[in-house]
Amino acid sequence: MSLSPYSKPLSAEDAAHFLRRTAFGATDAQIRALAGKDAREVARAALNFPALGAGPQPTPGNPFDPQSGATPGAMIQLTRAGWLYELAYSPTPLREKLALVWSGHFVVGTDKVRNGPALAEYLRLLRTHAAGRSFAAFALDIARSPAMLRYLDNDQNKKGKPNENFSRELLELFTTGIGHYTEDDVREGARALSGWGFEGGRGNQNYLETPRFTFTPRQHDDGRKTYLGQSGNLTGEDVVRLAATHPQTATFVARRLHRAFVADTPDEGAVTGSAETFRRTGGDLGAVLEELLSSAAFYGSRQAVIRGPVEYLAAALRTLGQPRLDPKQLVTLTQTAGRMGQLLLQPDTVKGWDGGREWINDSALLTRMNVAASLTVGKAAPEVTQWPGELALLGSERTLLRPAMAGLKPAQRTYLAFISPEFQLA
């Protein structure tokens, strides 16, 4: 059974909840503009992303161009800062939120992928398929991207010398999850994926050169294979499609989306509802998300997701009304996010970030307090002349913090809100 819809017009607190989950946060005016509207229409509008432009960054005015990096390390820093800019300033925050979610699913890391165009193409695919019509097409495009081919070594997978790394993670981490495949499936998948690689962009001297996918027939094992119960002369495209459309993939992907948008510990009954929609629509992520973001389950789950470091930073900037920061400040914030446990494009492991309570420890909380101070009361902080309001900061107009903040200056009140437990949660 699919998820039950949320049938009431949105209250101001409903709207605040929606924007905290889908846009990192918003100003009081942006929240109140959604009040009274239909939940389904609001979700559909937020998911209606315009086509991506051809520039190096989607948002005009983004000051970071990774292609100007003088070294591989500088290029990576600019890529991270450029993405943080999009997370904080893009007019389509839900697309950036989804790209962040998918970067923790289809993981690549800059420890191995040190090529600017490959990272740019990877981010473009995350954004293009963020709420796309076909999860299978998403998985195939990612599988053939030079970033993934390099990160999980499928460019080393050749007939007679199989490399099973990508074949294993395709099943374990990207589609079905553990328990729904065998070691034979991993081996047979690797045979089918043999011969996939890329040309160009290799080595530290060529970090700005664009790599391109290649298929080398003489390195491909074209013999008969059996994979997830299907037999034949299966190709790489065949095994990605079979994995992405496997019935268990629906549940695995649905649980990922519920963890991102509903609760760190999702209700399995609600996950089953989204999984059924995933199967019924043939893996249409847009349909799954529209239903999820307008469901009673979504609006009934408040302050159940601990904001990750990057979400915390984006939330602070969007709640402040997107003040313009010096590019050096944004570069510093990306490094700060890393110290809090979330370095963009470099998850801790191929499993991505665990999230939830893993985001919170003594060191991370202290760093969050320092960040909050730097954005409100620090010497280089943007001027906070007006209190953003309890609804924008805390998601409710009936908080217990009001007496504690009475008499304080707007910047001081905002600082206290940023370090409160209510702001750490979405």
Given for the second form:
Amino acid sequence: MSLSPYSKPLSAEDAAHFLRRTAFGATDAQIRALAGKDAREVARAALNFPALGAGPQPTPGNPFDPQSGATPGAMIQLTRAGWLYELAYSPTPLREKLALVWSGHFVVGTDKVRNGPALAEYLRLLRTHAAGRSFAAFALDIARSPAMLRYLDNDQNKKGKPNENFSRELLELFTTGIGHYTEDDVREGARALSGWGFEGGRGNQNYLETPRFTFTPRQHDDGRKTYLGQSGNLTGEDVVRLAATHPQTATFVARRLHRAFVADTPDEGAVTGSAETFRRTGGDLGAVLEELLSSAAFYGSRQAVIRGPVEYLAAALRTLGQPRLDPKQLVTLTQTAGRMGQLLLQPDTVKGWDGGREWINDSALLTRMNVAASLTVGKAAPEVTQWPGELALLGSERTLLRPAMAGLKPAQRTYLAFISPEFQLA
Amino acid sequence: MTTRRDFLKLSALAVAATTGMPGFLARAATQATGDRTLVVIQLTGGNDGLNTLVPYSNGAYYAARPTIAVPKKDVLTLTPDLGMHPSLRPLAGLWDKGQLAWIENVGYPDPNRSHFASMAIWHTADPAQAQADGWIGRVAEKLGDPFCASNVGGTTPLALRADTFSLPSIESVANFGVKLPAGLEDAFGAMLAAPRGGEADYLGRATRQMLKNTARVQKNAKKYREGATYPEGRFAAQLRDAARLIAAGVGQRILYVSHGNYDTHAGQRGEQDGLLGDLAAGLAAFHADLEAQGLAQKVVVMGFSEFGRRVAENASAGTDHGQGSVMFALGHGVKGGVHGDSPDLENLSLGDIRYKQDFRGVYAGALGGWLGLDARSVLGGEFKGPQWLA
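Having seen the form predicted alone, can you show the form predicted in complex with the partner chain?
Now the full complex is given, and it begins with the chain already shown.
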């Protein structure tokens, strides 16, 4: 039973809702341009990403080149800022939103991955597979990426001396979720994944050198294994495929997408609908997303997702009409996002960000107030001469906040809207 | 003209007058008795207990860990069988004074080797993982006080989650104040006062509660003068903020600080050595600061990790996830020494030690013996632990 489609032409508020969820928000004009259109066509167009360019960042004009970083730390800062630029300025915001979601799923962290090309390749995989045809292919590419091999220690996993770190998280966090595998599966998976590693790019001196996947047959345990009920001389490729195509993986991944696009606490009936589409299409993420983003469930859920720190910043910049910022300001904003609980490419744990109400605490709210001021009424704020409007800021044309804002200057109104509960929700 | 102070006062009134608050916030706060504080230290990532409190007389320990065992000559001897990891030297003085306790072999039934499931078990104090709120959140509900505990750090742990909201996280005391641009007080008040439902209502309530909390901290935080030199780093800075909150008398009974990353699957000696050194130096400075403030009698520190690690090392000179580990406690209120039996390294469960002490028995001591609360109602049952409090 797949999700029922949303059959009405989009109203202006529907369009605002769609763009808040899929594009971190938009200007009034961008919203009104979608009004009256068909939900399926709108979803399809947003998901129709052009092929990635060959440069370090997909968007021309991105001022950040991680390869120019003078130290590993500088390279990492440039990588983060380069990604924040894409999140706020890319013409394909849904691809960036999905890459952000996947970075909280297939987690790596810059505390261990301190190599520029490895981080760039990881980001490229997140974008390429963001709404790709095969979740299993996505999982396999990530599993073989030097960033992941390093982050979860599978480059240390050798025949007779397994390192279980990646094998465990593959099942617990990337595919089936807890409760659908045994400790034996973790151990057997580690045996199958033994011998996968990478060469090059190790150490603080070689942070700009490109590492490459390696398979070392003498370190691989080629004996018989049993994994998720299948037996044989399983390889690393086999266990990633078995985990990624396990029926529970469909539900686990569908729930992740519903948390990102529908509600912090998703409706399990709707999750089941997407999981069935996932299974029926063999894990086609594009098909699952197209159905989800044009469903009645999607359009029926308003103000149910708390914007995370990075989404909050991208939303502010996109709602303001993508004002030019000094590159230094963008670097600072990536650090601000970190203080609000979301340092790009460095979730606190391998589980990624839980999201929802977890984003909200006193210190994070204070930081949101401060950053909102810096983007509107502060000394270095981009000039706000025109108020972006209630539809763009709050998602609705008639809100209860109108009286509170009466008589204020455009920049002050924008500030108040940015710190309102309504703006902090999508 | 409304001054900032008046504005904050008004905001506080607005909170009290607003409906839709969690039930326990609206109730009259039970007067919390006593002025003692419990500081909980979370070692995130699964700290290896065997390389923390080292069984240096045990051949099985050295046999299982040819590369990463702490050599006998490096161990800081505590008993004929046990010694501390050398990085814990800053805590040796506390041990000598009888103010450092190690609690051996702590775990829970049916151990879970997932970081997140296991941490959730410690946070909820519920191995069945049926509880949605945290054990400290439940303390807040019993006391009817949404400020009786705070996390010092960026992200609120599950332990501090109450039924309908979370206790505060204070990332830095110095920055824990509202800076509203001039002239927007009234508009801000009106914006917050608009009626809302769902998640918008949650965010509105959280913002109003934040105004109250920041006002309470800022009113008192200036009282603190640092009484010891803290080492560099985030963990020590958070402990200094904890000392500052205690010295300010802001009212928290429990403060929570996390320290990580203890997930040492590879190259454990380098990583864990550094972490334990950071831990010990921070805690020693914190204790010295409290001594200088005359507050050390009133504070007990209790530390835990979500699990220990496999007894045998892996091929990467690290250890994979295990079960059972040591806890520690320090302060004047602690009965120094080693409590409980050391794990039997020749009778393992899937390569892991078999725990003997349920962690909820240790929590019960902190709740009942130290804070004077009804541990049973917080933990949902009677749990006995070693007598680790003086």
